[in-house]
Amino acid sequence: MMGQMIVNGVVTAALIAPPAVAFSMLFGILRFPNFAIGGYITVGVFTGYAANVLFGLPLWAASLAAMLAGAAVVWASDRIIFRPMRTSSPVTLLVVSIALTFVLEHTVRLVFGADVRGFDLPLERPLVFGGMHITRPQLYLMGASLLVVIVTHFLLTRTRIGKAMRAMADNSQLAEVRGIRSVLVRVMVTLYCGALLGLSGVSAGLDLVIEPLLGWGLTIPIIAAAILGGIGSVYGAMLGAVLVGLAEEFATLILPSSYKIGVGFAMITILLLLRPYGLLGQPEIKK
């Protein structure tokens, strides 16, 4: 039982791991929390589902093809909706993406109706290893998650344009006096965070059901990652993401399932009143 539930707790951070990455890169550089998370990961569902059923592409296909309308719909958000209020206060554009995420989903909702469906794929058994039960979804789910924690860490760490972003999240006016393009910066953030974030929603899709509330039932777990870690730390975020999939998963041993989203809201409030900063965040210097 002990092995099964830390599967299962892999397979949650795994799920949430992406998205929480994507909201820190997108505080670092835009410096307000998007909520709008969850309405990105709705899009990029439907977007694979509609591929993967109504087009009957393969899901490798239906991933490209939802990580292109995730990084559309968030570029095109930032651009029309967030730019121009570039100058509000944090609070403000909070609400406003907040407000953002109900426009999106209402309108996937409009276009697909409100029931529940799933991906096209064959019934297979669960694989088991030693007594744990997994399934090839959930492995795809792993693997995916994966290789996103390692592009990432590429990206950060051996491109140029990593190392610019890695320079906005630090300081934004030094990184423009000495040279770097702060509008292209932002750009290539917004994009990558919206391939992750429509790449998420295949990866929820594959581990739940696909209904146009999927995305906003995974954004308080995917915040408790970010703040966790320590918000705008995107290493903080993959450890985030593992603490709250291992949590929420043990807390069904003395509580009901239907309580496991309350577990991320303790780890806020525990963490908020010890660390402020978060495990791996960094005091904020006040001059």
Partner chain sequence: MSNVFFRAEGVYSGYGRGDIVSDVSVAVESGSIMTIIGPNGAGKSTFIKTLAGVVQRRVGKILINGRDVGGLPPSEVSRHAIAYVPQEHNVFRSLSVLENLEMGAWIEPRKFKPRLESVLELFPALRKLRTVRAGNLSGGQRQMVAFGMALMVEPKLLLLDEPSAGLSPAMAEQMFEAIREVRERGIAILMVEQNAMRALQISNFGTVMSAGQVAMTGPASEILSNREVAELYLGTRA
Contents of the next structure:
Amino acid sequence: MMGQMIVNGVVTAALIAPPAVAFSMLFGILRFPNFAIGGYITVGVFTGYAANVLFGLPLWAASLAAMLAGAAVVWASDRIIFRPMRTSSPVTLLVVSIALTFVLEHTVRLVFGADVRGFDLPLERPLVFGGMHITRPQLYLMGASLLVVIVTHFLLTRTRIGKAMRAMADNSQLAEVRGIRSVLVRVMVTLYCGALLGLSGVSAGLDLVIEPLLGWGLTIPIIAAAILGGIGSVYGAMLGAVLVGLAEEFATLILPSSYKIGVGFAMITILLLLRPYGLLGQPEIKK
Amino acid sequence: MSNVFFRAEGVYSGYGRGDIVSDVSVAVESGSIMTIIGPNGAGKSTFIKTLAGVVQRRVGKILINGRDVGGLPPSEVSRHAIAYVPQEHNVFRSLSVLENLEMGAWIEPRKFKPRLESVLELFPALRKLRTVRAGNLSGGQRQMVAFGMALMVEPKLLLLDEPSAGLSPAMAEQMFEAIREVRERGIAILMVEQNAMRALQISNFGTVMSAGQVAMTGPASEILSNREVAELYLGTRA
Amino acid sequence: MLAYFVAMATYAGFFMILAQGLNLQWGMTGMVNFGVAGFYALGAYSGAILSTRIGIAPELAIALAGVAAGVAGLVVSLLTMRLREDYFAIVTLGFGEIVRLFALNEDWLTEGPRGLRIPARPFDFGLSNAVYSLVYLGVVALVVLVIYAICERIRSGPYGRTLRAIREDDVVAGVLGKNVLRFRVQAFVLGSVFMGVAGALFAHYIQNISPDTFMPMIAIFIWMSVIVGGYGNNKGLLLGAGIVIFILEGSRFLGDFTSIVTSQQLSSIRIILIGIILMAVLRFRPRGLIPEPKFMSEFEKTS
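To complete the pair, please output the form predicted in complex with the partner chain; the form predicted on its own was given just before.
Shown next: the complete complex, the earlier chain at its head.
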């Protein structure tokens, strides 16, 4: 029982860690909480679905297609909407990003309808390890998540562009003064985060069911994880994902499981009450 | 003033509606130190930010070797051998010292290794701190990182905004020592400094700014010996 | 056709009340409430439960629903008032979702997803349905006007100036010696009361509510009303709410059009349209179609 809950919690953590990382990285560069992640995830999962089910591609190729679509849509939304509006207040951008989520999700719904779907996978029993059940798709998604964590760590600490991403998120004016072109970094971050969100869509489709509101349903736990870890902190987002995943699972001991989504909220509310700027955040200086 | 390579001509700039800097011109000879002094609010810091491209110039030219870099964003200005060290928030706090210096060499990554050596020679204290996050350094160490980052591109002109601000007297003295040594390496320096007396003593030239304009300019020794300047900005001794 | 216009105008009235509540919170004090749907739902459910399960007169139930939403607003605002505005947005959004989850899961009280039926008819004097719907519209319009008068009074008085000073810069307002926290809590509570009343009026009008009615999408519609109208501007947001309802409901006039697209596709198209208009307004006319009367000038130079 306990072991199964930990397994489920870890699966949830593996599902929300990559998009939480993407959300945090986007925040570092865009400087506002981009709620459109839900819309990006939905675009990703339906691209994966189309590639896998409609065109009969294997899951790995469908994942790749989802990553490309995610990268394209995040880049395009930044290019068309957020970059021209970069001098607007974070709240204005927040509203725009929520509107964008609905536009993306309903565009998908317009094309695919609201029916519940699934990937084309052979039906099989869950694997059993010492009494704990886990399905093969869940193993895939955990593998993908682990890969994302490793690749992101490598990108941010070993590559020049990754270090520039951290530098830009840390102090964008100084980065410009040192010759780093902000547009270049911005484009790279949106492409990378878009790919992560597209992949997250496929992972979500493996673990849950595929429908247009899939992304919106995940938005809350993802943002909760990112805030718990200190918004903008990539490693914090990974830690936050584990906390949210386990907390959602263990909360079912005292709450009906339908309240799961509220758990993330309760956690961030309590955290923000204790530390109004997040676990690792700093008070913002008003101009 | 024979070998002037950098020249600002009739520069106006500011934030919002008014001009904070109006019609300021300076010229810097290669391999020399020019210090801008003046009371608080004289526009010194805005002027140096304008030269770096951080604040946009409204009117005027900013010429390096005859090329006008006025109007370029800071990332492009830095590609014209001009390196600027801001007064505050001048290191990447979440990056290690080594990563900071690597970002300093962003535009010339191939030259990272040899330049790193020369910066560590100038600031040997940084050698042991390479893996420490810049946010965990003391104020003096941080200033060295900021300074070192700017030197990673071997600029022709180094723009320093209050390099000794907030440092202990001993630490400030070390910074002035480093500035002198940098000049010996053939890099010209244009700095804004509150500690006017000490800065002018190591400078070749000085400019006094007041209310957004140039009040006086000339060899540092002349500025130092000017009675009016002495009374106003240097503390009474002339 | 007339019946349809009356229904549309009534819906517009609910949105106008919600928009006025949000304008008080966000437009005038800068508190980013994304939980509009939550306060609306809370008002709807508490009003409905009071009048159907407890048997209170529906008119009184509607007023008490306002009180219930106000109390919730008090708790939420006291808990979160110190937060940075984007965190405030996230927490209020969470409040909205939690209210919806509660309505969905506690079906002993709310009938859950089956929906709660509300047979009680307020302001009913044995009228025919057609006349009753006109009376109801009149009541809603009256509430809109009363709230409008209150909001206008607040806006033009010294209280309104303080609220806007808080919005522009709470540090400055704090230095001016105003009790920022108290003002913000008061504005938030009053806005919540309005939303609660709107919810209860809606519940007794539609006579059947379910959690699906209160999706967070509502928040976007109301935000759109305030933004399109020009935030801080009471007249503009009435227009904004009218435009939103027109886009949402007016497309029904394209009756024949629905043979090409299904009603579900049509609802998606409406939401896409609303989203695009909202983004376009924020990008190209960030102060809305009818900007707030000039107040900013003395603050503009600070940034």
